[in-house]
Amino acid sequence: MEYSIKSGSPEKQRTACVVVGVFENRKLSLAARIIDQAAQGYVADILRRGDMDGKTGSTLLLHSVPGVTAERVLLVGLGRERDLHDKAYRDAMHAAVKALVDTGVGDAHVYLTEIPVKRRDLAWNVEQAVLLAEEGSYRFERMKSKAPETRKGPRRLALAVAARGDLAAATAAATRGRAIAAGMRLAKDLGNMPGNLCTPTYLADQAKALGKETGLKVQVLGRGQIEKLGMGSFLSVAKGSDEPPRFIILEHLGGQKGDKPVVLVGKGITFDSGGISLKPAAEMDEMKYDMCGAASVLGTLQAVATLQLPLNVVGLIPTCENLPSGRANKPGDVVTTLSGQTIEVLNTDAEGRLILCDALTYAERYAPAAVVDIATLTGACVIALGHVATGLLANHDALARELLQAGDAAHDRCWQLPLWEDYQEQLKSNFADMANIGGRPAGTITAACFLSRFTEKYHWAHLDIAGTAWKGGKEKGATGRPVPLLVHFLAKRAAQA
């Protein structure tokens, strides 16, 4: 979709559709009032008849409005004016995009971006408009036997700003929004691919293709190289599958030579059966999404390269399958990590931490400024935070604050949980340095406590995206989160640098 930033009066726009807002109690937004005045009260008369009440997300499409150049006017409900918060704005924009898609207009001029939102600015409005427009038009249909019908809906969106002086900030926000949306699309496509096609080798090939497309430096290590490094924990998970493991390394060298990089580590289990600790059959198909951490790293690096952020960023992706076989990890096995620490594997379904720990140790060689790992790690996080917020744990409070603020700015929010030493007690083992699980209580926290034992040499944060990386039900699919959070986090670091 093409985007442009424009200022100008709504009644004079030559377009297929002008989109304006209506508050509760049928109060018109500024752009809607201007249209109503040009139409000599036509819009207000329709609202007085009760065709629309202005509730958040409601829509009403008007054709051939008198005094208006556009072919159509789309009224979108915004809810209460004095309390227009970010969710109401997003709900309204989402409804507008859906109505435009259903109507099949080729282009539209959207005036919702001019409306003040509590605690937000114009740049936020514009970026969210781009993200929601892209989300509304996204479909994953490549696996279907018949070519999908051409999607009707807008090909061009003009996003309105009230003053010409706002054009530069709004244009920058639209550019950032497009880069984030493209990164999310890549992450969603990879997450939605079936596990028989999206294998570790496929992920590695996609990383190589991304490198050629964007200029990222990409290196892929095979089983022999991984073994030579000493990543015994990672390989213990991979050995249960016939699919060979891959360790993917991506580098964006946008900063000064010698600047310490930010390292992103993404969990890449392309299918997780649970191994010998087999999962229940119900909804096991969703375990193809267990590589969404890896997908988010690839999507983020694509956005970083597109935006040409002046920052050094490294992506590390350990990727393999977790399957039961005669070679698979067994409960009670002891494995040796790249760090030299040993792990008693009490549950083979707690495999994500077994591959991440070796990648986190590998990250030490970069002397990183910060390390963030992203993983669909624990079902406990879904119970704690649902599908709204990503779980955040960190060994450095300033880094945690950066991520919290980035999540708020991107509307891709996370919530910090404690990483107190008290929880480490649950990981004690009689037969190794640690166990890979700590029991049911505080499962998200003890998983992070496990990872923290491999991050003592740098500032580190862990994002548990088990509840936010995909959604089930009728709209089942990958969400592309937390690409927006990560891009905002890195863009802020780049700006400060």
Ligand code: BES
Given for the second form:
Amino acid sequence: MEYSIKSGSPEKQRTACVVVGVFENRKLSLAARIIDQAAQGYVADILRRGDMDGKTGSTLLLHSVPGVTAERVLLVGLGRERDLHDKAYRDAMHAAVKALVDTGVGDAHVYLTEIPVKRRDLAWNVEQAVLLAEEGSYRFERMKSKAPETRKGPRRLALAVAARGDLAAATAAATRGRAIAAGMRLAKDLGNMPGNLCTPTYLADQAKALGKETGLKVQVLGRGQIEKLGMGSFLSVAKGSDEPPRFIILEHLGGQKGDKPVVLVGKGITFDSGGISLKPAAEMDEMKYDMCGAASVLGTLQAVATLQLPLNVVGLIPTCENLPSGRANKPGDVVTTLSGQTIEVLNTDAEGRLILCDALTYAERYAPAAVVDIATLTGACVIALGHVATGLLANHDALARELLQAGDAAHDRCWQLPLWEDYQEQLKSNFADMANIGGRPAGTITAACFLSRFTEKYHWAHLDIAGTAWKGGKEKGATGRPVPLLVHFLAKRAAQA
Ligand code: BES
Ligand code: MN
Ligand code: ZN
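Show the same protein again, this time as the form predicted in complex with the named molecule rather than the form predicted on its own.
Next comes the full complex, and the chain you just saw is listed first.
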């Protein structure tokens, strides 16, 4: 989709559709009022008759409105004007995009962006509009033998800023929104691909292709090289499968030579059966999404490269399958990590931490400014935070604060859980330096405690995206999260450098 930022009178736009907001109690937004005046009370009449109530997310499409150049006017409900918050704005924009897609118009001029939202500025409105427009027109149809006859979104969207609005800030926000949306699209596509096609080899090939497109430096290590490095924990998971593992390294060198990089580490389990500690059959298909951390690293690096952020960023992706076989990890097995520490594998389904720990040790060689790992790590996180917030745990409070703020700014929120010493006890093993599980209580925290034993040399944060990386049920599909959070985090760091 193409976006432009425009200020101009809503009744004079030559477009298939102008989109204007309506509040509850028949209150018109500025743009709706101008349309209504040009149409001599036509809109107010319709509202008086009760055809539309201004409730958040309601819509009404009007054709050939007198005095208005556009072919159509789409009224969109925003709820009560006094508390127009993030969610109401997003719900309204979502409904508007859906109506535009259903109508099949080729272009539209959206005036919702100039409506003030609590605590937010014009740039936020514009970025969210772009993200919601892309979200609303996303389809994953490449696995269907015939292209379904669903309608695509408009090709061109003009986003309105009030006459004295900050055009430069709005344009920058649209650019950032497009880069984030493209990164999310990549992350969603990879997540939605079935496990038989989206293998570790496929992920590595996608990373290489991304390198060619964007100029990112990409390196892929195979089983032999991973063995030579000594990543015994990662390999113990990989050896249960016939698909060979890969260790993917991506580098964006946008900063000064010698500037310490931010390292992103993404869990890339392309299918998690649980291994010998086999998962139950119900919904096991969703474990194809167990590589969404890896996908978010690729999506984020794509956005970072597109935006040419003046910052050094490294992506590390350990990727393999977790399957049961004659060569698979068994409960009670002891493995030796790249760090030298030993692990008793009490549950082969706690495999994410087994591949991440070696990648986290590998990250030390960059003397990183900060390391953030992203992983669909624990079912417990879904119980704690549901599908709204990503779990955040960190060994450095300032880094945690940065991520909390980035999540808020991007509307891709995370919430911090404690990483107190007290929880470490749960990982005690009689036979190795640590066990790979800490029992039922505080499962998300003990998983992070496990990782914390491999991150003592740098500032580190962990994002558990088990509840936020994809949706189940009828709307099953990857969400592209936390690409928006990560891009905001990195963009802010770049701006401050
Ligand atoms: N990939 C899963 C976590 C997961 C489960 C994400 C369900 C989303 C939905 C992870 O590898 C896993 O199996 N974790 C176990 C850990 C347990 C054995 C300590 C879990 O959460 O049950
Ligand atoms: Mn698992
Ligand atoms: Zn897993």
